[in-house]
Amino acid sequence: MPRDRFDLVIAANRLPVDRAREGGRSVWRRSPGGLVTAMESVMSDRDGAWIGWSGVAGRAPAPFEQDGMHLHPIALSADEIRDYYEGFSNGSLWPIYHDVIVPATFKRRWQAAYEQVNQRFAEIAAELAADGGTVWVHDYQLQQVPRLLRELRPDVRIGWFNHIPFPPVELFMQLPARDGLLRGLLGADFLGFQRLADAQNFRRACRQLLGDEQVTVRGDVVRTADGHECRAAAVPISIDTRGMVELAATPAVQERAAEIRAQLGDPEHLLLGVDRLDYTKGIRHRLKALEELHREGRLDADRTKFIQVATPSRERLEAYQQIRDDVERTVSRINGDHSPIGAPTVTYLHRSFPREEMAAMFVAADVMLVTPLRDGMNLVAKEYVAAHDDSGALVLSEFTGAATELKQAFLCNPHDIARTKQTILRAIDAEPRERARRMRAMHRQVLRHDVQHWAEQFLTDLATAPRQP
């Protein structure tokens, strides 16, 4: 056993840091993202460790300390990255959990690699957790860890949070590994989901696929045949709201926002989309709606500009290569058909940007287009709202977790292109008073329910979850 053991252990697919080059040497830098920010707040007065993959194939770097947190890298071979991560996690689970927008693929080799990697995470968590400590497991890549860890360390509290949707049982039951995944999750004391519907989907799957002999479901608690009780409930994730509010108000960000608008010719209306380049994000549907609005003359290419940021994602997978090709062809067609000379209608940016530049884009944009076909939450929508207190407009897909919280957004069904077009025009043409009313309500929501609130609520729910003696 290691000399140091920890009261709180986080297990996630990736570490909260990335390798970078600085002054000719390799260093670790804090990763962007709300999860890292949330864990900083809850670990500030705790003895904590984080288990995750470093992002590089081969032997894992030695454990190290960073910003007061013990980081324990997990080794993944090139084959495991292909089979566990690209294969089972993103070729099998991701499509099923996102409404089978593209077909799922099932390979026994992928499933075996997933089980092997989950076992590795569980063993390290078992070594690092203090007696009676807490282990918080994250996301769909590690759904078998709770059961495996409970077998090794029945004394620890185990929580799991799903950052993506959990599918209806009619979709989930397609998975060859379905029973093992459910039993894996039921090893936890508390399961957190983005929406009430996701928690209900999980409980229905347990009832229908495991049956009365293996589980009983009462309210939000699932009890297994050996007497273990697991609570499954909604705990919607959020963002570092105050951090974004303060960043958006800085002179540097305000000046950069004005510069962005000037670079685009000071359009009357600036629209913005920020997404990972993923087929679930509805980027093609969004572009189709905008293309038709320009073709019909309902948008003027001189007065309305659109920035689409598409962060590279899983580019070795065929479905992601296809979405990139489709998006780039559509952007080229829109610009070729409608752009004035020297002033593209769509500015397409296929790369990631630092947080300060993203904040400037949020501030600059009059309308934010967030139109996923299915999304667990979508934190970009909340970041845009945080950057505006009484201006701006948010067009938001009904199929995001955020839609249950940001009810004052201009909601749309991205599958319905005609209605999506109308919704975009409503957001553009809304009176300043209506925009201010909607945005103030959403701004209050994200201020009250920020990422620290989410983390504290989850840990409270985990600490008070039913426990068998």
Ligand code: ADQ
Second form
Amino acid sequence: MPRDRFDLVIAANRLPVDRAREGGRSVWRRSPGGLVTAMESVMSDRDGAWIGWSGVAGRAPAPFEQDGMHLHPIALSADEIRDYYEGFSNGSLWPIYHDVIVPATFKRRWQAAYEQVNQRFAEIAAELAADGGTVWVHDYQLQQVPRLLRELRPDVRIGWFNHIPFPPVELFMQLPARDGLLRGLLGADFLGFQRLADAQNFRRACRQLLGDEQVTVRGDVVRTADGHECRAAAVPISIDTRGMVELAATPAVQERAAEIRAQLGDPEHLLLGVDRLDYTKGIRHRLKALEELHREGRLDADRTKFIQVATPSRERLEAYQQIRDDVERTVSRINGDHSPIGAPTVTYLHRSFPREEMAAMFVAADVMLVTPLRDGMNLVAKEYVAAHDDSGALVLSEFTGAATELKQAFLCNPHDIARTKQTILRAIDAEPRERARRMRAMHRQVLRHDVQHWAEQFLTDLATAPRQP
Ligand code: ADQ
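The form predicted together with adenosine-5'-diphosphate-glucose is what I want next, because the block you gave corresponds to the form predicted on its own; please supply it.
Below is the entire complex, every chain and molecule, led by the chain shown above.
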């Protein structure tokens, strides 16, 4: 029995820290990202614990305290990483939840590992939650935790937030595990989705696939045969807006932004893309559009430069090796065909950067290209908008969650290469007044709806759920 129990327990696939080496010894370092900042803000006035995998295979390190939070590592064996994480989560669920951009693979062994790991998370959450406490489960890797936890601890409030889209029922029903996933989620009191459309997809799946088990859907509440009610609604995630606004305004970041432009030969137009190297992000489509614009002479390689940051991701999976090969081949072809000596048209950066460097790239860029084929939200779009108040331009795919909020962006359908090319040119050539008008409206939106606001909204919805429509 652990020493302490906690009012709020976060369960996520990963802990909010990474192992790092400092002065020859191994230490935990806080991982970057808005989620950690948001959780800090909601945990400051309650006892909080976070359970998740440490990122290393084998036995789990002992629980420890960091930044006022109790961190409880969950063990994953090498086989479980392969089957639960790389297999079921990223080989089965990820493609189905992202419109099957690549085919999904199903293996019974993966599904069994997923259930086993979800059970482990549920057991630890059950041990750590205080009487009547709150457990907030995150994302597609842990969809069975709500039901498993409710069986162990009927007294706790259980919420789940989906960081990625929830697919239309026609795609969701391909999953051999579909009923178990829905029943797993229905163990929660409140389910938060990025968009209303995602919550509607979930409710439709319940009605269509579990309707004969006397599951009823009324408004946004799903009621199961045993009388339990679960509310499913939209709570769009955001970023630590003030943190980005302040960082972008620092002299160091401003100077670095000017330096980046100078290093690229002070181009007239600097375009930027920042993505995990994932097939959902539409990097291939973006490069195709840019390559054609150069080939047709509609973009001038001396005056227009493009930086593509492509963060390494899931590199052991074949689909990710394939997208990396494709992207690197295309970048090198564009540069081979169009770059002047000493000033590549496309600067390709396949690595991680500190927050300050990311902010400097956002500040430096005249046009941000965010063109996913499907994305739950896309925080990069919001970070760029936070870093600019009345300059810059955002080209944004209609298939991101962010597009429902950032309506003044230059919206595009990345599948339509011809129109995407026109949209990129429109963003490049827009008058400063038009850019300022669009950017000011979007900047206000992300200032009002930041990640702290999101976390508070989620916890309020959870505390008051289910609420009849
Ligand atoms: P992701 O698919 O990882 O998140 P995204 O929302 O764009 O995508 O967040 C990526 C974050 O990583 C951003 O904060 C970005 O600045 C940062 N980042 C990217 N490349 C980096 C690099 N090279 N160095 C340092 N930082 C880098 C999932 C879903 C999204 C959803 C989020 C949050 O797929 O749709 O928006 O969760 O819910």
